[in-house]
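Shown next as structure tokens: one chain only, the form predicted alone.
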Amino acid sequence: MFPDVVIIGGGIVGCSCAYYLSREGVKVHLVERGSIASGTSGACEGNILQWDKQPGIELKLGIASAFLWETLAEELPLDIEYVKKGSILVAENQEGLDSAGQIVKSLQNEGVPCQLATREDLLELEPNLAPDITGGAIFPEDAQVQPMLATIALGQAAKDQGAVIHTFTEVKNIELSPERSVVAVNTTAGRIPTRAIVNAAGVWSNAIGKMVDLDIPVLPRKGHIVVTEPVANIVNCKMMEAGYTQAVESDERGLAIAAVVEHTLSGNILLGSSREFVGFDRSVNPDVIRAIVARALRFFPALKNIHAIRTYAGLRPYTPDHRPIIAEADTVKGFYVATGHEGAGICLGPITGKLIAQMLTGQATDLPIEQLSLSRFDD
């Protein structure tokens, strides 16, 4: 039996799709030329936060794929780690201070809960935070998994439901009509007739839009993480400083670099964040790590008596408005994209799969879309 749609890509998103289209009934085949979870999905942090989006249509998204997320650590057959700790922001100066502000200001608008924090109150929180912070901002509905058991229990949860997974199949070229409908995938395990496809190839979705003379402008962007020995909890909430949306909404093609601290439920800490243009280099780089360190010491000092125990380095997929790309290609019939979701893909996916869902099956969609397609970056 042909499946209705071929999704090509095993991460968080490519999963979520697998998920919620196999939920309709949809008879889904997914081609991933790795293990699942093996690119972007596997070398990031699983944050679930509200207030990186923007208000508008990202912060829609993140608020309707936080409930989902809610669902989804009760549905699922496997224990995602899921935790809603709350995350905090926290300022170092003046500056900072002020754009925590700005950022409460904006999401209290939209009817997203947080508030501003003094330094004693953020101490009370986090009695191992530097004690000459300026003060801060507390946002109580994020939330973080573990982002290759979410993106495997996706996985299986599909597969339960009738998904096809081919991990370590690669897709060698897409079968169009004279019409540009989409025919058929050619894979190294064979071709799959079927009349969609969903790219959610992530930072490799270009190279998918290019078999079919798309354009797709998404960018790699290199990202650290240091993981540290299993200690007692010295994190209660997800830390990261005041000057993280500046660096990850920047666009410049050198190094940016805000500290991000948060305890896993195994005990380990993570500390990141890094932002850089360079291709698809994964290679982890000393001077970054120790970038990374330093700005985690800063803020708390008690982790210099703790053992970083390996790093690693991620691709995450870049695009110029730093929105995803969630729609169907306005010039090849059946060919759908999702990607595009840089450093918020385990936030995000979960919503990506029911609008891809939704779309595939002809049902209005839960949040408008239009700002969301491939056609916004035409010249």
Second form
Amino acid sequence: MFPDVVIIGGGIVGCSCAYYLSREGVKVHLVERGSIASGTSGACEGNILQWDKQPGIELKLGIASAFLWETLAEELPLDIEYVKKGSILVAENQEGLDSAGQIVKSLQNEGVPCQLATREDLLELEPNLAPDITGGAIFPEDAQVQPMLATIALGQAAKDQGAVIHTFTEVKNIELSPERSVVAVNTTAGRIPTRAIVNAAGVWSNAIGKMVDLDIPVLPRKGHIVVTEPVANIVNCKMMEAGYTQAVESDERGLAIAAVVEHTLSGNILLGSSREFVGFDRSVNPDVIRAIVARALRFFPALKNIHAIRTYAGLRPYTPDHRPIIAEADTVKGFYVATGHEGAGICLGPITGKLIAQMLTGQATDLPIEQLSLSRFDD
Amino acid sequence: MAEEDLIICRCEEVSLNEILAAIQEGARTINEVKRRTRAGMGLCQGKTCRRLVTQILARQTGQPMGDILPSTFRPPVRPIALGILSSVEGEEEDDVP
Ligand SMILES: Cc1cc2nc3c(=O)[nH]c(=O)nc-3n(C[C@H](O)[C@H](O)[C@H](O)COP(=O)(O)OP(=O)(O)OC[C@H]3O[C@@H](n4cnc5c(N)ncnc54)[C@H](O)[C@@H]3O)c2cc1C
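Which structure goes with the form predicted in complex with the partner chain, now that we have seen the form predicted alone?
Below is the entire complex, every chain and molecule, led by the chain shown above.
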């Protein structure tokens, strides 16, 4: 039978939408042109952070989603390597320390437990940190998942709840009625009649929007990751440098680097992060890799003899105001947009899926969604 | 030792059983097996197990070997010390690629 909704994209956002919609009994078809997690959700890290969110709706989404992840870790059919190991923000000068102080204040205002930390506090937690740092902050609530397993697990659970997943199937165009309501989706595997679509195509959601004459202002913001061999006892929690949020919020077209050093459950250490606008090119640039490694060694000199085994690059779905779009389009009935999560899609996937499910089933939403509309970018 | 306990990916210690389970859950390509089991994500980056995984996929799914999508290759080709990679303080390292 015909589905109630067709989700385009099998990344963390599409799979979260499939999970929460099918849980409400909605008949879901998910269409993914590659395999599940073959887009950005398979080329990222899995941090679930609070401190990098701007106060307001962004932080509220972060808090709500972190809570959902905690339950999902229990509910999902696969082990998603969820750990709430906390993160630390490290400053190398007074300016960085001041910015850490502001972040701590705004999180505490929202009731998120966190605290400023002296150099000694941080060195006690992470004995391998460079001894000349200034200080920073500790965020014990921050968690992580293995993003590919998390995406696959949400897709699997959706399937168990009755969702139909079409992989290696590409959406070619969308049929609208003369009144501009969604009628059907045409794919490489045939036509799927439906009244509703969720565009969860990540950095490719602009191309999907064009199919119904919508401009979705999402741009690919590239990031590189370096993976080391598995090692123990060099890094314990997640470390980010205090300039990180400036790097995220900058709109500079050039390359921005801020150290992120994270130990995963499998033992490998992940090094990030870079941000640049270079189109849809996902190839690895050795100069960016060198810059990332140099920044990581600045904070963890002990990593210098550890081996890198793999590098990769992914494309973050960036929006001009750094907030995701979670909305029904004003001008196309039944066309929902769930994208633009930039560097926080893994963290915000579950709350996005839940809000979309609430919107589609006519329930009150857990959070106000006005600031997440697509029309906020008009004119 | 039962055949199912055979280690297919030595770097990440992934057994035949785990690979069969991934295929059972729907994995059809080397990348899909990799994402579910970590086979091919270790030190050798799949140089040893890639062919074996392809064979298992072919046998279980009835696809010809040549139709199975190859896995993504990720640089560097050989593990390299971070100190050398960033070209700072790498002097004592002997493991130059
Ligand atoms: C280096 C890096 C590090 C990151 N670290 C973190 C982190 O620590 N924490 C965090 O929360 N976030 C992180 N992110 C961000 C996160 O990865 C993204 O926000 C998230 O993966 C986006 O998910 P998505 O589902 O929107 O997109 P995607 O995962 O890209 O999914 C979209 C899917 O749509 C499919 N598609 C496109 N067009 C079509 C079509 N025509 N027909 C059918 N299918 C189509 C694609 O194949 C793709 O699989 C990071 C990103 C990068 C690059």
